[in-house]
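For reference, the chain that follows is the form predicted alone, supplied as structure tokens.
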Amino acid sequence: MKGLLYLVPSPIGNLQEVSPRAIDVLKSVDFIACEDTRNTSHLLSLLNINKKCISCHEHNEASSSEGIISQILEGKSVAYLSDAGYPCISDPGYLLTLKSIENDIQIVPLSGPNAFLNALVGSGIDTSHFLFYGFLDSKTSGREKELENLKDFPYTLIFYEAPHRINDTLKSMYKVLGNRKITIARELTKKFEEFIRSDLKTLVDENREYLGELVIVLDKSKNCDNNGTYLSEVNKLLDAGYSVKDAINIVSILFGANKNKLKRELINKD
């Protein structure tokens, strides 16, 4: 009989974020696979749990997964932890999960702490629709190209960033996206947790120093307040051979655009 693969979120700052269910799972599994054995061993020590830890990180996940999968197929259950938050969310774990699914192994994800959700709900920026992007390219040219592709999205945008790159990233955002409302959440759930609510121009001009883990929450494109951007998307679909009805329906679903407004825009344009 096959074992199970548990995906266990780890604390992003506060040890009390570890749920009773997570503790029960960590105690019950045969061994633990993790992004960093040192960090996970320290966490287990604080929880009074003594389990064998196997390294499975960004650089060895492909090879390490094979050994982990073989043990699960032999009937052993495994918990996977990445550092600070959910496995697979800007962290390793995806390849292990994918290979487990390919081998018909049951995946059991546990609920728990997540930095970008904490940042979003505390940001004061629209939460109705959002896009979590993770880390942008560390190089300016790559970063600005990614932002160009995101600038007209009608959703709140969420990014992770490191303290030593944050000011360069803010400059790229201001250059490509223009001035927008922004919240930077830092050191979430820790003693010095802080929400910095401002706008891009102000933060670029301040060029302040940021410490700790950072989450950037950006307001949606101002172009989303009218149907111009949506209409261009409809026209792209029409050029690709879609009917007017199908093109409008697709854009309405993808972007939350109003169908009747789009129809009127098309009529007025003609």
Ligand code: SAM
Contents of the next structure:
Amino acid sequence: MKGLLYLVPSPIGNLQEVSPRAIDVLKSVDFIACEDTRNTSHLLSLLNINKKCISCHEHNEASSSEGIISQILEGKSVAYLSDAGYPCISDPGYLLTLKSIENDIQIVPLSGPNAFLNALVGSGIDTSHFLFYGFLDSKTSGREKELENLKDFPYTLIFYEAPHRINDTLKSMYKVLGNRKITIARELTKKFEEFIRSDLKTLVDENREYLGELVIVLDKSKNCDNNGTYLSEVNKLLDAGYSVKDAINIVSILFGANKNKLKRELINKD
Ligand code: SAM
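Let me have the form predicted in complex with this ligand next, following on from the form predicted alone.
Every component of the complex follows; first up is the chain already shown.
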């Protein structure tokens, strides 16, 4: 019988967030595969778990996952951990998961720590729909091109960023997206956890120093007004000669906007 692949989230700064279930799984598996054997061995020693760790990271995931999968196919169960938070979320693990699925291996993801969800729920920015983007390109031109693609996205945007790049990233965001509500969540789950709730222009003007680990949560496109409708988009199409019916249909398809709300907004405007 085949073994299982457990995807085990690790703490993003607070050891108390290792769940009892994660500890049980780490104790029960035949071996552990991880992004960095030194980091995971350190975590295991703090948890009093003595288990063999093998490395499977960004640069060797393709070859290393072959060996891991053949052991699972022989009946061994494995837990995979990245350095912090969920494997596969801006971290290695995706290839191993994909190849395991291709080999009909059961994947068991555990619940646990993750930086962007903590940032989002503490941000005070609309949580009803959101896009987690992860890291933007480190080069200004690439970053601004990516932001152009996100400019009209009508939902909350979430990014990971390094402290030494954040001011450049905020400048690019302000330049491409205009002023928006923003929350920067720092050092989540740690002693100096902080939520900086502001707007892009203020933070760009301040050019302050940010220390520690950061998540950026940005409010949705201004095209989406406070009622969650997209009147400005409808108006652009009306100006271009579309009928009211067509304009509303197009905007509802493109942005997932509610047709009835749009109709009411148009009527109230006149
Ligand atoms: N796999 C992780 C997860 O599930 O959140 C993310 C790993 S990614 C390589 C690391 C980035 O996550 C950091 O650069 C930072 O943007 C964010 N991050 C991780 N830990 C954090 C923390 N304690 N506070 C704020 N952001 C954090």
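Think of the rigid core as the biggest set of C-alphas that the two forms share within 1.5 Å after superposition. Positions refer to the first chain, counted from 1. Every value quoted in this text rests on a predicted model; they were computed, and no experiment measured them.
> Answer yes if the CA of Ala22 moves 2 Å or more between these two forms after aligning the rigid core, and no otherwise.
After core superposition, the displacement of the Ala22 C-alpha between these two forms stays below 2 Å, so no.
> For Leu262, decide whether the Cα shift between these two forms is 2 Å or greater, given a superposition on the rigid core.
It does, since the Leu262 C-alpha is displaced 2 Å or more between these two forms after the core fit.
> Is it true that Ile248 shifts between these two forms by 2 Å or more at the Cα, once the core is aligned?
Moves: yes, 2 Å or greater.
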